[in-house]
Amino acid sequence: MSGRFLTDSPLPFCGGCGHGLVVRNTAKALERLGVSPLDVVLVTDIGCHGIIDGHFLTHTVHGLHGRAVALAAGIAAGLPETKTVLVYVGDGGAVIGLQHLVEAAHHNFDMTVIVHSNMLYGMTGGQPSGATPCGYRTPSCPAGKAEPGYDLCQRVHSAGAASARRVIGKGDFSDVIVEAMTTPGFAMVEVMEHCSSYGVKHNPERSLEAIVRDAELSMEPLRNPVTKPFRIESRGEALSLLAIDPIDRRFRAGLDRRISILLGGSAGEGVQVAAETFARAAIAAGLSATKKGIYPVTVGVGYSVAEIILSPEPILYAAAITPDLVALTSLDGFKYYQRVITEMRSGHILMDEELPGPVTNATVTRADIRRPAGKRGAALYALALLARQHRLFPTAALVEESARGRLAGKLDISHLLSQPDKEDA
C-alpha cells in the first residue's frame, strides 16, 4: 500500500499479521482527516510493530520498550493542536510502561495510542504479556495463562482518558481510529490480534471474538467528561542550551602537549566543582580543557572523581586512557583508582599524606591537603598544587576562576597558595 502517508515498499509483517491491518487502516483514517505528513508525529515502541517506521512518511520517533507514550506525552505538551501525535505499541511495551500510559491519560495528554495486542511478545519468542487474557495459549505457556490480563482500556478510563475504545482487528475500523485522533485530549484504540507465527498455532480454534468475549473484556466505548489537553504554557523566548557565558582568555599557559589528569575524591566534598573550576581556568589560559565526572547515584556518599584533559590544540578524542598527573584527596578516590595507579608505568600522583602508600611505577608526591584546605577545598588545593609545580597554567588564572560562580565566597585558594604566579598575557 502506498499513499501520502505510506512508502510503497511492502509492509515489513509476517503474513497474517494483523500488525499490518493497524497500518493500513491508520494510514487510511488519516487521508480522511486530510492532514498533512509532517504534521504527524508517529513514536513506536520497541516490538514487531515499530519496525514500521521507515514506511511512514511522517516524522516517526522509535523509543526504548514501554518508553513510547513518555516519549510522545514530552512531544504532545509541546506542540501545537493542529499536530497530530500518535503512539503504537505492543501489549507488552503497554504492561511495561503501564505508568506512563496510565500517567499520559491522567494528565490528558493531547495524543493517541494505538495498542497492537496480539496478547504475547513475538518479537521474543511468544511469550504472554501482562494483558494476555487467561487462558490464552503462548510457546512458553501452552496450557494456557492461569490468570488474568490487565484490560487497558479500563485502565486508562479510570486514570481519565478521553475515549478508550477495544476493537477486533478485522477489516476497515478506520472510523474508530477518525474518532480517537479528532478527541480533544488522550485517546487510546486497543486492537485485538493474533499473532500469525505463534497466536494462531497454538490458539488454533479460538476466534478474537471468543477470546474477547470469554476475558470478559467490553468492546464498549469508554469516555470522561471532555477537559483541556495538556499543554506547556508558552514562556516567552527560551534560554539556548548553547547560550553559555564565554571565558575570556587573560593568561598565558606553558603547557606545550596534552596531558590527562585524574582527581579522585569523595562525594560532597566539591569534586566536580574543583574540577569544572580547574577546566575554565585553563580555558582563561588560552588552552583547550574537557572535564568528566563520574559519581555514583547516592551523591552525598561514597567517591567522586573526574578526567581532565588539558592541551594547547583542539581535543577531538576526550578520554584518559593513561593519566599523565593523578590527584587524591580522599579515601575513596583512591580506592576508585587504585587500578589506574598501580598500571602507571610513569606520570606523577599527588596525595594527602594521611592516605595509604600506593604500589605503582609513577612518582609519588605527599602533601598535606586536607587539613589546611578542609574536605570542601581540598580537590581544587590538590589541583592548584598540580598546575604550579608542572606549570600547566598560571595559578593566577585559578584564583580569578575561583572568586566567582559556585566557588564564590566559600574558598579562598589565594590565601592557600600565598604567593600564586602572576604570568598574564
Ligand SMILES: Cc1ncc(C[n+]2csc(CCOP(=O)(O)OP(=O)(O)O)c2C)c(N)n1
Second form
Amino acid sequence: MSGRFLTDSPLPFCGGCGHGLVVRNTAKALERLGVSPLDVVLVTDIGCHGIIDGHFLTHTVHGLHGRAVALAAGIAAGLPETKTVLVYVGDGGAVIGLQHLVEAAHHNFDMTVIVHSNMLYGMTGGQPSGATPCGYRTPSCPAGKAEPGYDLCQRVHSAGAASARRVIGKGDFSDVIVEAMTTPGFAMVEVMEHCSSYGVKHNPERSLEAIVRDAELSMEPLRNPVTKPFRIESRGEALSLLAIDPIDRRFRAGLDRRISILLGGSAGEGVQVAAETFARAAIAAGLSATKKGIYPVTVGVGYSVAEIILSPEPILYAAAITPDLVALTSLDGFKYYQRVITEMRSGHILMDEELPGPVTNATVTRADIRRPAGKRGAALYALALLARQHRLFPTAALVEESARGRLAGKLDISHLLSQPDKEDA
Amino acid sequence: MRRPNRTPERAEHRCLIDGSRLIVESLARSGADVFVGYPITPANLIYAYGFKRVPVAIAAPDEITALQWMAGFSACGRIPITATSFPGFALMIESIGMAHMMELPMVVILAQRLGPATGSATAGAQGDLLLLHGMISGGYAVPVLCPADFTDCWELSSLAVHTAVRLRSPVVLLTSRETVMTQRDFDLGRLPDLTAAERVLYSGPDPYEPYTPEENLVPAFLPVGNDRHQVRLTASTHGRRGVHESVAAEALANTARLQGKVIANLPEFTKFELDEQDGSETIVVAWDVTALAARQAVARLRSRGRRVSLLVPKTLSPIPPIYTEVLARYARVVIAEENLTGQLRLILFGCAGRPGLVGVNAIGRMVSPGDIITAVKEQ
Ligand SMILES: Cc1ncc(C[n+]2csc(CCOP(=O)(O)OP(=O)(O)O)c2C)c(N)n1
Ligand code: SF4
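Having displayed the form predicted alone, please output the structure of the form predicted together with this ligand.
Every chain and every other molecule in the complex is listed next, the one we just looked at coming first.
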C-alpha cells in the first residue's frame, strides 16, 4: 500500500515486526482525515521505528534518541493549527525522554505521539526498556524483567494529556489514530507490539493481550478536559532595552587617578543599589566607572559586597587588585573583606563604629554610619562620606542620582550630608 | 517615552550598563524572535532581558528540551536563541550536533564560569573554548564569536544572528561572567545601527531538496510544514534529499560540505582586532574579557617605551588563517587567558607549541595587566 502518504518502497522492518502495522494504520488514518501530505510533519525518534521517515511523503524530521517529542513540541508550537504534527517514538525513546512526554502533555502541545511499544530496545539488540513489563523476556534478560514497567499512558494522563490510549497492535486501529489526531492538544497512542526478532522468540507462548493483562495495563481511554493547545505567541514590539535615561555630565570630578573602592555590607541592606547609584553619580561627574556585585547564591542572607572602580580615563581591566578605599557597614561585609584589609599597606578604610577593630596598615576611620542612616541607608551614606572626604566628586551628584532610578522616593541621605561629618569638623 | 526599537540618538548617551543588555537588544534587533530559557548563573541577566525583549520567550524545563524546542522553532522558520553556562551547555551538546547536522539556524550564548563541574557559579572563567572546538563528533566547526568589550557585545551578537541565518547553522556567542554581569559606563550613542537578518526562502521548482547547496555551499531554506514542497530534515548521515544514506558517497559529500560551508564563508564572519607596533618582536594575544587587561597592559608597556603588538581574536571557531599568519611574524607570542591549561594556546599551536610561546594563565580571578606585563618583560 502506498497511497498519498507512503512511497512504494517496501517497509524497512523485519518480517512480522509490529512497526509495519503502525505505519499502515497511520497512513490509513491520514487518508481518512483527508489532509494533504504537506499538512503533516512526522517527527521520528531513533530506533527501528524511526527509520521510516524516508518512506513517508509528508514533511519528515528525524532527530535524536529520546528527543523526538521535544523537537516536535517546538514544531507544533511554531506551526498554525491547520498542520498536523505526528511523533513516532519507541518505548525506549519514550522512557529516556519521559520528561519530554510529561512536559508536552503538561503544556498541551498540539501533537499526536505514537509509541511503538514493543517492550524492548529493538535497534540495539533487544535490551529491556523502562516500559518493559515484569516477566517479559529479552535476549539480555532471559529470565524475564524483574520489576514492573512504567505505565506510559498513566504518566502522560496525570501530566494533563488531552487523551492517552493503549491499543493492541493488531489489525486495523486507524480509528484510534484518527481520534488522537483530531483531539486538540496533546494525544498519545501506545501501540503494544512484538519485536519479531527479539521479542517473539523469547516469549513464544504469550499473546500481546495476555502480556498487557498480566501487567495490569489498562485499555481504557484516558481523557482530561480539553484546554487550548500551546502555541507561541508574539507579544508584539517590546520596548528597547536601551530605553534608559542618559546620565548627563553635569558635575565636575575631583578625582585625577584610577581608584578602586570596596563596599562591604549585608544582604537586604541596599548595598548593590548604593554601589550602582555611586557609580552613576561618578559618571554624572564625567568619570568612567565600573561596578561588580558579589553575594552568595542565597541572595537574601549573609554578605553583599560590591567592587567599584572610578577613573578619569576609560576603564579597561575592571578588578581591584589592592583597594584604595573600603567602606564597611556591617559585620557580614567586614568578615568578607577581613583578609583583604589585613593585607592593605595603604589606603583608607571607613567603617561603622560598632564594628570590631581591624588589623591593617591602612588608615582606619570609624564613624557613626548605621545609626543616623539606618541599615538601608548605611551603604549609600558610607560611600557619600568617602566621596566627600576624598573629593572624588560632589556629593550633590550622589543625592541627585539617588533621587532617580531604583532609590527614587525610597532613600534620601541629603539631610545627613548637609551636616559636616566628624572628619571635617 | 522613547520609541521602541530605535537606536538612541547619535548624541552622547552615557549610562551604567551590563553586556547582557547589549547582547539581547542586539540579537532582537537582528531578527532573533524566540528566546528559550533555562536559568543558570552567570546567564541569568540574559534570561531576564530575553523575557523582556524578545517577541516570544518561553521557559524550558531543562537544557536538552531547550535546544530541542529551539530546533523545532528553527525548523518552522524562526530564529531562536538561548543562554547558558557550561553545565547547561554540556547538556545541549548532543542537540547542537543535531541542529548542526540538520542545518538549523540558532544562537546559543555560552557565558563561561569557573569549573570543573558545577565549580563556582559566580566566578568568571575562560574554560570552554577547547570544548567548542571538539563538540561536534568528527571535529566539525560551529561558528564561535566572542566579544571582547561592550561594542563587540552589540556588533558580534548581530553578526551571530546573521551568520546563523546565512550559514543555516547554530552559532555560539562565547562570553563570560565579567562581560555579562559587570556594569560599566558606556556611551550608547556610539552604537551603530543594526539590520535584521534577511531570510531568503527557496522559490525554485519541485522537488525541493533540503540539502542541495547553493553557490556558497549553504542549502536554500524552507520551513517544515510549508504548503509548497516537502521538507525533510535529519540528524542521520544524509544526501541531498534529507534521508539516511549511511556511507553513500553523496551522503559523505554532504557531511564534508558541512565543514566546507563554514570554512568557505569564514571571511564573512572573521572579526579580530590587530594593533601592531613597528619594530615589535612580541605580540600579546587575548580573548574575551582578558582582552581588556591586554589592551591596558600593552598601553602601559608602550608608554614605558616597550615595543609590543596586540591581537584580540573574536572569531574563535573556526580559527581564521590570518591569526597564524600574523603570529608567525613574531619571535614571541604571549597568550593570556583565564584558564589553567592555555586553551587558545593549544588550539593555535598544539601540544608541540612553538619557540617563544608564553602562556599567561589564571583561575578564579581575572588575568591582570600586571600578569601580562611581567610575561612580556621576561625574556
Ligand atoms: C543518546 C543515545 N543513547 C543510546 C543510543 C542507542 N540507541 C539507538 S536506538 C536505541 C533504543 C531503541 O529502542 P526503542 O526506542 O524502543 O525503539 P525500537 O528500536 O524498539 O523501535 C538506543 C538505546 C542512541 N542512539 N542515542
Ligand atoms: S529488530 Fe525488532 S523492532 Fe527492529 S525491525 Fe526487527 S522486529 Fe522490528
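Note that the rigid core is defined as the largest set of C-alphas that superpose within 1.5 Å between two forms. Numbering follows the first chain given and starts at 1. These numbers come from a predicted model, not from an experiment.
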Check your understanding: Relative to the superposed rigid core, does the CA atom of residue 84 travel 2 Å or more between these two forms?
Key -> no
Check your understanding: Is residue 130 one of the residues whose Cα moves 2 Å or more between these two forms, with the core superposed?
Key -> no
Review point. When you overlay the rigid core, is the Cα of residue 107 off by 2 Å or more between these two forms?
Key: no
